[in-house]
Each structure stands twice: as structure tokens, then as C-alpha cells.
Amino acid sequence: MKKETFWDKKIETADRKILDSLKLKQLKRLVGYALRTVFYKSRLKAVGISSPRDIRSLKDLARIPFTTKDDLRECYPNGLLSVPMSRVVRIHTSSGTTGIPTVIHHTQKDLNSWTDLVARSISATGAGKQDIFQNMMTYGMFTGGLGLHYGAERVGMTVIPMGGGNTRRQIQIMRDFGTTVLHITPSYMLHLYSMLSECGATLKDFKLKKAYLGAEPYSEDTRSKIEKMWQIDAYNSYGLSEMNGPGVAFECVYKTGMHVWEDVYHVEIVDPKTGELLDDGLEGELVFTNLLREATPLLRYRTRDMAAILKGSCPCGRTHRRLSRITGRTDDMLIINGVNVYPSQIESVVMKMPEVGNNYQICLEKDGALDSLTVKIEISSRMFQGDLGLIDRLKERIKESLRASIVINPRVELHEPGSLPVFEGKAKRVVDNRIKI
């Protein structure tokens, strides 16, 4: 029997008409805040919106132009601030390749709303005040650490704010304090397991039951691998700093997709090339509007994350629509000799192989005028028993599976466990050494 709890059952199971009515009310209020900013005031007036009264239905949102990460950078540092600085109680930034950060200001009400959404997410997994929560995500400007920290405390969990890194210490704390729930990147979860024997630990030493995975794209096969090796439930979660951070969407105990908390987040799926709105079930780029944000209103923010809205309903009874796992990002897509490839496609193939270990790396080089793809993969220690034929057959099997999935003939290198770089935060899976023109 699935054990779950509701944080706010009334809103989580609300009728769609009630939910849409609430969203419209909040959208009007949000537009009021947006009109206080120079950036949105001109944009909204250009499409005939000069007052919240000009928003008559949720369909009016489609009249508003998209907001992009470049827009946020151009507004640095306070161009999107819609309240006096005296009302701002926290600032988070997320830097990009240009070096110019995107900035999100929060009022106390913004933080309270975000914390409640994280508490709602945690409750959906069946966790509660009986649990000991070890947070292995980075704190500071990154929203992952603080976001889950405050939500877990709101639920009543015992929180251990470890942050990232120091693997031996992480394992010791898990063992000493009986940690039952982790917040961690999937790549670090795999690395953590590989370090158990080195730290003199076995699964019997722990009381771990659940892990919340996030901060980097990963495949269903990686999740399955983590669940089997740790003998726990691993939950997909989704968030981004521009929408507060973690808690935008979360799986419940049924794991049928991530529930988007629609009373706060209006979600759209659009064609990444044309911006055209796509129907449920079709994969495209996620676009979000945070309906409750005061300090930094964001309307129709293009996330660059690729996913789909799932059809049907969830056995849990929640009425909020569900999001598929994130398959990749529009800016993470690799173009290799004219073929579009997402790193998640490669991961899905690699992690299906039982002989494969916990780490891999995708390397791109130039071979004359052509691109060369090499996939470096750690394999389990039992494969290094002197039977070179066994290793060669595994290499060919991986190559054939990759070729069938990505329509490219890659080179495959098999490595001993622990020989590839390990990342305690977000994993850097792709090394692109091609010359950029």
C-alpha cells in the first residue's frame, strides 16, 4: 500500500474550474506587479495590457511575449524588481556563460509561498516529521540547498544541512544519525555508493528510505539503477532558480510523473523553434509563469528544458497536471555531423547495461572536417578478470545500442571503476573540444 500525505489536500485535489478561477485571480495580481517594472510596462502596453483589468481569462496570457534568460541578464541587477528594496529579504543569482548573473529578489511572502510548495512536494512522497533529512545540495546562491532545507523544516523533518562534497563525512553522518531521506544529484548518488566499501560501510549500516534527485538531467534507467543498488525509492523533482528553485514539480508516491503545482505555476509546452503552443502529450520547451511572485514577476519564462505534459490522471487523486521527466535542454543538444543528439539519449543506453559502473563521459573532438564522438564508460570490477574477449564483446554491444539510438557510430572506451572524473555537484558529462567557429 502506498503511503502518502497531503500538505494542502483542498488545493491539491481542487476541481479544475476552481483551480483555473484561482489562477486567473492571481494572474491579474501578477500583471499588476509586472506593470511596476520598466521592462514589463512597455512590453505589456505594446500588446494592449496597461492594467490588470485587461486580463479577462487565462488565454490572455498567450498575448504576452516570452521572457528569456537574456532578458533577465539585460535587467541586471534590479531591472525586474517590482517592490521597494526594503521589502526584499533575500536575493538569489544564477550565473551563465556570459558571466552576467540572472537575479531573483524575494519578499518574505515569496519565501513563505516557496517553502509551502516544497513542504507540499515532500509530503507527496510520504515523508514527514518522522524522517531525518540530509541535504547534500550546495547552499549559497544556488537555490537547491536552501529551498529543500526550509521546506523540510516546515514539514517537521530533522534537517542535516551538509551541503555538497566531503563524501566520507557524508557517509559517516548518514550512518551515525540514521538518515532516512537524501536530497542529492543522481551522479553523486552513484558515486556515494561506489565509496561505501572504501569507507567500511554496507547497506545494513543505513536507514535510508528515499532520495530526492535533481539539478541535472538523467534517465529512467539511472533512477532504476539507484533504487536497486540502494534499495530505496528515488523521486524525480524539478525546479529552476527563475521560478524560485526546487518545488516547481515533484513526484508523488505513485511516480507517474511530476505534479506541477498549478495554483502557483502556469505551465505551457511550446515548440522550441516556433514558440507555438503544443498539446498535452507532445514534447517541447517548458514555459512557466510564477503566479505568486511579488518581488520579481516573470511572465512566460522560457526555461530551455524539454518535457511534455502527461495525459490522464494520477491514482493519488491530485488534479494538478503532471510533467514528464526532463529529457534535456534546448541548449544542451549536441549537433554531431548534422545529427541532433541529447546526452540523455546516451545515458539511457549506457545505464541499461548491467556490466556498466556508475560513471561515464561524452567526449567530442574534430577529426579533420568531421566530428568525432567518444563515450568513455566505467565498467564493474568483475569485468576485469583477464577475459579480454568478454570486454570486447561488451564494447561492441554498447556501440551497437548507441548507434541504434542516436544514429551515429561512436567510439567506446571502457575504463576501470573510479578512473573517470567525479563531480560532487552537478556532473559534467560532456567534454566538447571541437573548435567553435
Given for the second form:
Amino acid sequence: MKKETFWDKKIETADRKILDSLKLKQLKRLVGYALRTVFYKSRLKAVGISSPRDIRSLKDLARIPFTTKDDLRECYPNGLLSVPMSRVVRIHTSSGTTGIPTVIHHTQKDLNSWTDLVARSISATGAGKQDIFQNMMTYGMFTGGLGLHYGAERVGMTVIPMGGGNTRRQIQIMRDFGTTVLHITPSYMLHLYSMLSECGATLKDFKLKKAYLGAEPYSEDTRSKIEKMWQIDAYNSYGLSEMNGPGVAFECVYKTGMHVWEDVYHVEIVDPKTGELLDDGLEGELVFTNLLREATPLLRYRTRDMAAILKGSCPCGRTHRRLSRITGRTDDMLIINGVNVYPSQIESVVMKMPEVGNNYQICLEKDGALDSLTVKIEISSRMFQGDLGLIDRLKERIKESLRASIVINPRVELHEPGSLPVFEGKAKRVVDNRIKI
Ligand code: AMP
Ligand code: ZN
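So the form predicted on its own is up there; where is the form predicted in complex with ligand AMP?
Let's see the whole complex now, leading with the same chain.
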């Protein structure tokens, strides 16, 4: 029997009719806030919406044009603010390192509703007051740190606000305080394991039971690998700063996809090229509307994340639909000699191989007129003790599997453990040195 806890059972198991009527009420309120901004006022007027009363059903949302990341950048810094600054209690931005960041202002009410959704997410994994929670996500403008922090406190967990980095100290604190739940990126979780022996630690030194893994794409094989090596349950956690941050969608104890908290997040999957709405089961770009926003209302925000809404129901009894794993972003798609490749395709091939260690990198160069792809992979140290023929054969096998999956011929380099760059926050797996046109 799985240990199941609800934070707000009535809402989490509410039937569609109840959810929809609640959502409609919230959408009207949201449109009221949006109409206070110059940006949305003209946009909404153009489609015949000049008052919340013009929204009569949830279907009216489809009349409203999408909001894009570029729209948010044009509004930098305060162009989308719909309340007086005196009501704003916190500002967050996206973690993007290039260009102008997207800014989200929060009222106290905005923060309260976010915290509540994180508490709901944590409870869905069966964690609670009894747990010691070590938060290894970066604190600051990035929403991963503070978002989970307040939710975990609301649940009553004992929170250790470590933030990212300083691996030795993280391991020591995990050991000294008997940490039972981690919040961490999947790439850092793999790195943490590879540092255990160097820190004189073994699994027996820890009380770890669960890890919340998010902030970057990763494959089902990476999850299994982490669960096996650490002997824990790893839960997928999804969010983005434009929709508050973590707590948009989270896995429950059954780990059958991430429940989107639909009373708050209206979710649509659209064809990334045409914007056409897609049915459940089909993969496309995720579009979200946070129905409870006050300070920064966003209507139909195009996330650039690719996923599908899963069909069928979850044994936990929650009625909120589930998202598949994020398979990539519409903008991280690589075009290599004309072939579209998602980094996640390469990761699933690489992480399936038991000989592969904990880190890899995808490098792109120009080779004359053509693109060349090199996949650098760390392999386990025992492979280096064997004969060279073994390494050559492994290289060929990886090459072969990659070729079958991505339909192009990569170069494969095998590296010793610990030799590729390590990231404490989101991993940067792709190094693209081709000249951009
Ligand atoms: P930020 O707004 O800086 O927090 O970045 C949010 C982005 O991180 C999302 O739009 C996704 O592309 C990515 N992300 C967050 N959680 C996950 C996850 N569980 N799986 C895959 N990608 C994720
Ligand atoms: Zn469930």
C-alpha cells in the first residue's frame, strides 16, 4: 500500500464540473486584473473583451491571443504590473542567462497561493511533518529555492535551506541531520553520488527516502538510475518562474506523470507551429494560464516546453490531469545537418548503458560546410581498468545506438569520471560552437 496524503482532498479530487465552475470564477477575476495593464487592455479589447463580464465560459479563453516570452521581455521591468508597487512583496525573474529576463511580481496573496500548491505537491509524495527536507536548489531570483522552501515549511517539514553547491558540506549535513527528502536537479543528484566515496560516506550513513527532481529535462532512465543508486523514490517536479515556479505539476506516490493543479493552472497543449489546440495524448507545446494571479496576470503563456497530457486516471484518486515528462523545449531543439534532434533523445540512449557514469556533454562544431556532433561521456572507473578493446567496443555500441535514435552519425568520446564540467544548478549539456547565422 502506498503512503498517500492529501493537502486539500476536496479540491484535489473534485469532479470536472466543480473544477470548471471554480476556474471560470477565477478566470473572470484574472481578466479583471489583466485589463488594468496597458499591454492586455488593448489586446483584450481587440478580441471584444473589455470587462470580466465578457468572459462567459472557459471556452472564451481561446479568443485571447497567446502571451510569449518576448512579450514579457518587452514589458521589462514593470510593464505587466497590475497592482500598485506598494502591494508587491517579492520579485522573481527567470533563470535565463541570455537577454532580458522575464519578471514576475508577487502580492502576498500570490505567494500564499503558490506556497499552498507546493504544500499540496509535497503532500502528494507522502512526505510531511516527520521529514527533514534539505533544499539544494539555488535561493534568490531563481524560484527553485524559495518556492519549495515556503511550501515545505507550510507542510511542517524541518527545512534545511542549503541552496546549491558546496557538495562536501551538503553530504555532511545530510549525514548529520538525517535528511530524508532532497530537492535537487537530476544532474547534481548524480554528481552528489559520485562524491560519496571521496567524502568517506556510504549509503548506510544516510536516512534519505525521497528526492524531488526538476528544473531541467531528464529521461525516465536517469530517474531509474538515480532511484537505484540512492535506493530512494525520485519524483518529477515541474514549474517555471512565469507560473510562480515549482509546484505547477508534481508526481504523486504512483509516479505515473505529474498532476497539474488544474484549479489554478489552466493547461493547454498546442501545435508549436500553428498554435492549434491538441487533444489529450498528443505531444505539443505547453500553454499555461495561472488563474490566481494578481500582480502579474499572464493569459495563455507559451512555455516552449514540449509535453503531452496523459490519458486515463491515476490510482491516487486525484482528478487533476497528468503531464508526461517534458521531452524538450521548442527552442532547445538542435538542427544538425538538417536533422532535428532534442538533447533528451541523446540522454535516453546514453543513460541506458550501465557502463556510463554520471555526466555527459553534447558538443557541436563546424567541420567545413557540415555540422559535427561529438558526445562526450564519462564512463565508470572500472572500465578504465579493463583492456582497451572493451572501451573501443563500448564506444562502438554507444555510437550505434545513437545513430539508430537520432539518425545522424556522432563522434563519441569516453572520459574518466569527474573530468567533464559539473553544474550545481541547471546543467548546461549542450556546447554549440557553430557560427550562428
Ligand atoms: P525557470 O523559469 O528559470 O525556473 O525555468 C523553467 C524551465 O525549466 C521550464 O520552462 C522547463 O524548460 C525547465 N524545467 C523545469 N522543471 C522541469 C522538469 N521537471 N523537467 C524538464 N524541464 C523542467
Ligand atoms: Zn496520482
